[in-house]
Amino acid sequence: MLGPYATEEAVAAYNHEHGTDRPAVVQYVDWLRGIVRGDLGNSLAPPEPPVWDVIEPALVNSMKLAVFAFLIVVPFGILGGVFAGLRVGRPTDRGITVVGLSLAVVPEFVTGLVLILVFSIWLGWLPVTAQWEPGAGALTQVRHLALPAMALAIVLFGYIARITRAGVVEALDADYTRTAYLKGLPRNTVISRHVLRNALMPTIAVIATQVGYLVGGLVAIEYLFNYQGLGLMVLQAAQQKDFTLLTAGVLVVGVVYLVVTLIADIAFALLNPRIRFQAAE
């Protein structure tokens, strides 16, 4: 922070001012006390603003991108997986599986570069950067987020569709599905009430794990599209050795994982009555 030519006296004064000359255990305990009080500390980079003032806009940006990407990929991924699972072994199933696997193995930054080349440079339909001007309206923000959201949706489509397909195939072979058919229930009723209800449980788990990735792990996409999200902020904090901001950013990502996992557990209980009954016992 003081530059490569700082004197030992200046370094010692800086460490004493910021408390980094104390034992690591003491610093950690003080940090935990601040977390309990809701104080994440101040950034070490001049002008040393409060950490939350830096994290909040980055977190909001990451949430916007994550929500937009999910609005694209979740419906198409689930529909593709269900469509393939109901037609196991047919050309439709093989086509969706091959396309999904092929898209999933391509890194998101490669997909992003192709989308920029096609939709920004060749066609000129969408902006290259995902960062909009301050005060931009919702429609302008959507235009800027379209390319990174599509890049993420393309990568995640195959993953979600494959898990959904496996769940549908397993549910179709289950005893409760055969019993429902033997009772004379229509096919649409069996699929909607019995197959999909159970097949979507592993899909929810996959979606929950991807939320944390979309919020805090999109370093390549955010760097490529110059988007000031949480992942890029954590990377810049590490490069600048701003450890206060770095630890707070990682903590926020961990909290997001915990919250999303809790929501997924609640969704499991709503979809599967056996979980509620076991919890009651």
Partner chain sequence: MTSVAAVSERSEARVARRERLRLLLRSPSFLIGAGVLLFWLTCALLGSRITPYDPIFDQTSDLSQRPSTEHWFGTDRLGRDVFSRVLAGSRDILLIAPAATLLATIFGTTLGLITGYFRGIADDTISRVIDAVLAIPLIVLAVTVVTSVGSRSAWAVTVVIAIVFSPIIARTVRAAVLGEAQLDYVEAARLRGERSHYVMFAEVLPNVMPPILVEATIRLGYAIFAVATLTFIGFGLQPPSPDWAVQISDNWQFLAEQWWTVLFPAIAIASLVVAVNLVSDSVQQVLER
Contents of the next structure:
Amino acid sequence: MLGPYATEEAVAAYNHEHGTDRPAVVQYVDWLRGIVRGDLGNSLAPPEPPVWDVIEPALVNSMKLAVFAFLIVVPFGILGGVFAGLRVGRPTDRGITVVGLSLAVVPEFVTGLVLILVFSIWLGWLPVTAQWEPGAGALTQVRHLALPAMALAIVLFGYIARITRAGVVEALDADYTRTAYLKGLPRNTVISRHVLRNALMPTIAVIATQVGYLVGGLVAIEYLFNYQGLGLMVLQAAQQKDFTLLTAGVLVVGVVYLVVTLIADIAFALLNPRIRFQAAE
Amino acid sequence: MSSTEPGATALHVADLDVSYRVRGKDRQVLRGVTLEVARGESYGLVGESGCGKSTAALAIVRYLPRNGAVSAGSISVAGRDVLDLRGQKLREYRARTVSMVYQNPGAALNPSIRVGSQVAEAFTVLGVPGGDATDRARDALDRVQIADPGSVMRRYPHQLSGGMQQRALIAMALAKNPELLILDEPTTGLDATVEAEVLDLVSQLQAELHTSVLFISHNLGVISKMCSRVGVLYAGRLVEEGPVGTILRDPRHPYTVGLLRCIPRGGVRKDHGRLDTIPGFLPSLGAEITGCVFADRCALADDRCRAEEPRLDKITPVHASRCWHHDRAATLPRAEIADLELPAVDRAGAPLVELAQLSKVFKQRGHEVHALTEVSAAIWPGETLGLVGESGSGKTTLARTLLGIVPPTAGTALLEGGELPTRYQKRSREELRALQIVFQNPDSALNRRHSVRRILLRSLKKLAGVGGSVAETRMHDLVERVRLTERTLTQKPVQLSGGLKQRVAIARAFAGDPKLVVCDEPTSALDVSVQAAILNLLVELQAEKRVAYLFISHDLGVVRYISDRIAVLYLGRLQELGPADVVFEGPHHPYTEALLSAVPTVDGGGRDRIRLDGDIPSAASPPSGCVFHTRCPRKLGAVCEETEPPLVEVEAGHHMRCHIPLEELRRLQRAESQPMAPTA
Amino acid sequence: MTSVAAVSERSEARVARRERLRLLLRSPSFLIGAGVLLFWLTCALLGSRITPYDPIFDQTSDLSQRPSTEHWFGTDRLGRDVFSRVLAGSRDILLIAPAATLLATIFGTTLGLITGYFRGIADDTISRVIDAVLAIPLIVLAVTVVTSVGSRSAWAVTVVIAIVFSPIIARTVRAAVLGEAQLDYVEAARLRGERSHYVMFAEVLPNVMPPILVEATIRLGYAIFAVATLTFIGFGLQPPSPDWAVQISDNWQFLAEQWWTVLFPAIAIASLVVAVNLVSDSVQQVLER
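Other form of same protein, the form predicted in complex with its partner chain, not the form predicted on its own:
First the chain shown before, then all remaining chains and molecules of the complex.
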């Protein structure tokens, strides 16, 4: 905070003022006390604003990006997975699975760079950075978010498609599907009424686990597109060794993950009578 | 076969070949199967696992797995050719003409759709409008004797018991009043009393609706109860066919003869009239067979049998056998030597194991589940105590408590007078080696990464405390005892058949010369012919080593065959305990009575079955008074609801927990039915 | 009769194994993946011996040149030949990623075995910690750990990735062990007086190896992913390493002016992760058959 050339006295004074000369345990307990009171502390970086003031806008930005990416990837992922699952073992299936999984392991920043190169630099269709001018309209914001959201969608597609596919394959093999076919129901009814309902349950659970990654895990994407979200905030805090902000950021990311997982569990239970009634009985 | 005019037969299968494509090769599963089910007839198809009976059913409903295909032959249902149905025609056929009910009803219902709408679907597919379909569904559930169909319709499948689920599926299957109903092991996996109810229901509905039924089962007892004609399938070939009575009384194919001799039945006990076995193995899937499919395992086989396949020849107009020597089939030499000398059990001496007032309460989501309540019993050296009861009766918990896997909540177990530590971790090597177990499922009982040799040597080291050449010698000795070959030693469990795996598991249990071996349904995962061999092996080992068995089984025939004494558990309480013959011959506890009459047997017959109403109550909230009063057909009245009867010795060595005096039970049971044993 | 059947079953097993290998060698995705992987491994082993120019120090050529016949992939701002740097760029990552995966597998497996086998308090405690760790996105966690450790050496990156991956592997192993511990052979072992460590390592471990191996190959792909990402945001490998992500990190701000200094290493990274993924996926396919 004081730069590499600060005098020893200055460092000592700084440390004393911020309490960083106390034993680590004491500092930690103190910090925990603050958390319990809902006080995340102040950032160590000048002008030392309360941490929440830094986190809040970043969290809002991250959520915008996450929701946008979700809106793109969830329908495509489920569609791709269902499509592959219904054609299990055939070339369409292998194609979707292999391409999806391959895209999922390519680091987001690589995908992002290629997208920037093609859509911003060569074609000039979309802006290079994701950060819009203050007060920009919704459409402008969408234009700015398009590339990073696309990069995320590409990474997540394979993942969601794979889980969906596995669910579909399992449901197709299930005895209850046989019962449905043997009732004489048409294939479309069997699939929409009997197969998909059960097949999509694992997908819901998995989508929830990805939210944690989408809100806060996008360090590389936010860095690449210079987007002031939680990921970039955490990165900057780490670069500046602003531990208060870093820990608070990590904490918020964890809490978001837990909340979303909880929501997903509830949604899962509502869809799955087996769990719903177990709780009630 | 003269009655093949269209419309006269419900099902006509001719020269049906079905094969599965496995690892790039077509493997034939059904070989030229021809059979016919007349209108209103109930035809049984019987065979052991891998004989192709389910494949036949799936071919008829046109639902073979993706790698399976009909390669020759024809199938027609109600005079209509089934094999070239496509699209809408196929759906119509499934919706209106044919129905199928199969094993494991829990999986056959969609877990996330209410039972009512699933049943209603069977009507909407026939064009019944929504509201009417719901009403019809309610009627259908009513017809399968589901009490309060309205509330059942609103429930999800997992909220119903197995018996209820299967009834709902039967209701669905009969919605269309089908030309042909296929039942593929519909009661396998259900408890005996529930099975009996479901079978009764099917018989009754069939009589009402004149439905033609193809009944598939591995259980000859069930087939003989349910069907008028039966076909015996072996390795994809129909080897014998005829009226059920004829087949059971006068089988004319060596396979049928052998199969019937494998089944523990009337008068056969471990010490006299032992079970016969069928040597060898089923041909591997899709094996090329010239000659008779059974020749390899047949003691009557000669060169002609191996070279030339016999036709399905008529012996009488209704009875046919695919055997060159059908006239001599009954003379098939026995594979097992007959009688065996078993040492007498001396019950005057000290018991080997005593269970004193054992109770076990599990805590489950805040509820207390009383798995065992004050169970006391003794086992003497060299005897077999059979443990009988339906699911939830606590029989497995009892065994696990004795072994120290589950510590009891109260009570103790004694071994030769000394108190056993409640947990196996605290037990000495002597105590561990004295009590061993043979599990139900040999696949899970053996470590699939270890060779048989490693499995046995390790057990010898830990239980007998021997290593090196001594262990080697002992291992070879063990292998010989359980009739395995030396070659098995280098193999891993996957390379062995179910029966061989179970032999390895038995050898492992005997590595430390145990005093008592818990046999937890050791044959229920096996085919009848393999079961017979395993039972014989257990008996031989008992004769030789004077080992005692605690033998758990739901199969009363098996229990009677092997047990000296029998204990009957219901909801964790001992209801009856006594010598095997006494328990089977009666007078018996009303629950035992119901259990015995529920079991369909090969030589069963027109006895009136004692019906039990409803399902087994939950052990989490057992009924007050006598726990059996909610289902007891002989309930006296308030006393049964209020006071739990004590377990008293009603006659020498025969204990019973019932308010009805013994003489009264004797009178009641004699009045209603002749000898009550499943052996008739 | 026993022996005849046994022999045929035995050779059946051998045939099945050979069949699997044959399927693998006939699978185009496996062949492509293995080919690419082998190519990068060769480059990593031979290093500057096969590159046309020195990948690190050669600055004699012209600066920031477009791709040409002389410099196939152009040159960067310091005049280094991008083609040579791409060829040399696989070395560090092919060392760090497998090492980190191996460490994580060993640590995660041990953790998973213990939690899955013992259940009880140890399981509850460790599983809660694992859940908490998994609630934090991977890269955020890695950044936090790197910052706390304070070192950005290759060794530190390896350990960080290993630490971050261990809970994921532990969870997979735990699930497999939980299923396995239900099986009767485990009970049989306990009933003959085996100690816990014997049951865990000699009885259970061999049976959960297949899912562990599958998980490890998947993790290898993600280790490459993670190392590259960390490097890109400045928390991983540092210059002068010719690592692909280092090259991208150095040059991406100038993407508009000299795309070749970014695009080629980017394609290289993509090709490597996709290759690893293709191989692990086809192996899984064949194993599941």
